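Only one chain comes next, encoded as structure tokens, the form predicted on its own.
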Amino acid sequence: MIKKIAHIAVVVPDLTEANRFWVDALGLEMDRVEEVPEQAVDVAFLPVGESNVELLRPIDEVSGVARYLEKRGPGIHHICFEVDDIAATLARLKSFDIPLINEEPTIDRHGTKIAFVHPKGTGGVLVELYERP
């Protein structure tokens, strides 16, 4: 079951420039910036209610996010849903023949289980699923 929208990720070439809109003009607060080496990005977390806007800046030229930025330019990269049981959610999606990028979830350094759903099965939207420990 989906619990909430965990975050919406926006790819940006420069966090400082992006903050001009998101923080300075729009008025969101910057919670923190983290380097996420397994995704080769710096992530700025901007809380909005129980969710976040995450600004993703690639830190190398060959990562998936860097390739996305090169091909499509800045903009919304993915939407992330927090789920209560990621294994059950993936099994349900498989039963509907929805293509998955991750057949099994990966686990990040915070213990969060993560899996991505392929945009071919979602109408063109990259969807991330989260199960927090």
Contents of the next structure:
2 protein chains.
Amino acid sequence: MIKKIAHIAVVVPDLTEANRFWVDALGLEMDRVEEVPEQAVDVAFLPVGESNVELLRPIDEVSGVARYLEKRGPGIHHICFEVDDIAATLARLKSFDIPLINEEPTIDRHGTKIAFVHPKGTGGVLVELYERP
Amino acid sequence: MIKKIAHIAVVVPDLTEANRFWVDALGLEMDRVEEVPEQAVDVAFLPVGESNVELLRPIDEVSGVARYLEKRGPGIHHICFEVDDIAATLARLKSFDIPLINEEPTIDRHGTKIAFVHPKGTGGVLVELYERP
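Mind sharing the form predicted in complex with another copy of the chain? What's above is the form predicted on its own.
Whole complex next, starting from this chain.
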């Protein structure tokens, strides 16, 4: 089951400039900034309702997010849904021949299971799924 | 105040094909499809938590959404936030010189006040704001 939109991730070249819109002008709150070394990004977490807007700032020039920014410019990068059973969700996607970036979930340092669905299979949307521990 | 993510809008060329991913494979429920003549789209509403995924299918070839699909291909079109006071939110955005597509809200047939913020001012994200009646 899909529980909610966990976050919308927006790739930005600069967090200070991005905060001028998202925090100062729009009025979202900045909860925290975390470095996520495995994706080579700093992530700013802006809670909104039961979801977050996540601002992704590449910290190198070769990561997937950095190349996305270089190629497509700033904007929405992906949408993440929280699911209650990621293994069951991935099995169902496979049964429909939806191409997955992660055939098996990866597990982050918080114990969250994460998998990305390829935009080829979703109609052009990079979809992340996660299951909390 | 920003209350929640109201919806994520995804532009699709065909609703039946899109439902194969979003409903059949991913497992979201299809609540309803509405024609929105003022934007020349059919909209499929897929509730998820307190939000919706909205699938936008252009019904002509000249509307803004149709031209977006032609130019950029299918994918995420915009993100909509529900606000408690759209006039106050727009005033604050103007005070930060954020360019707006709608300087004043439009009102849809349900009485909802709607305004779009220009992607030039948001870092590449088309942002919709709405206030329920």
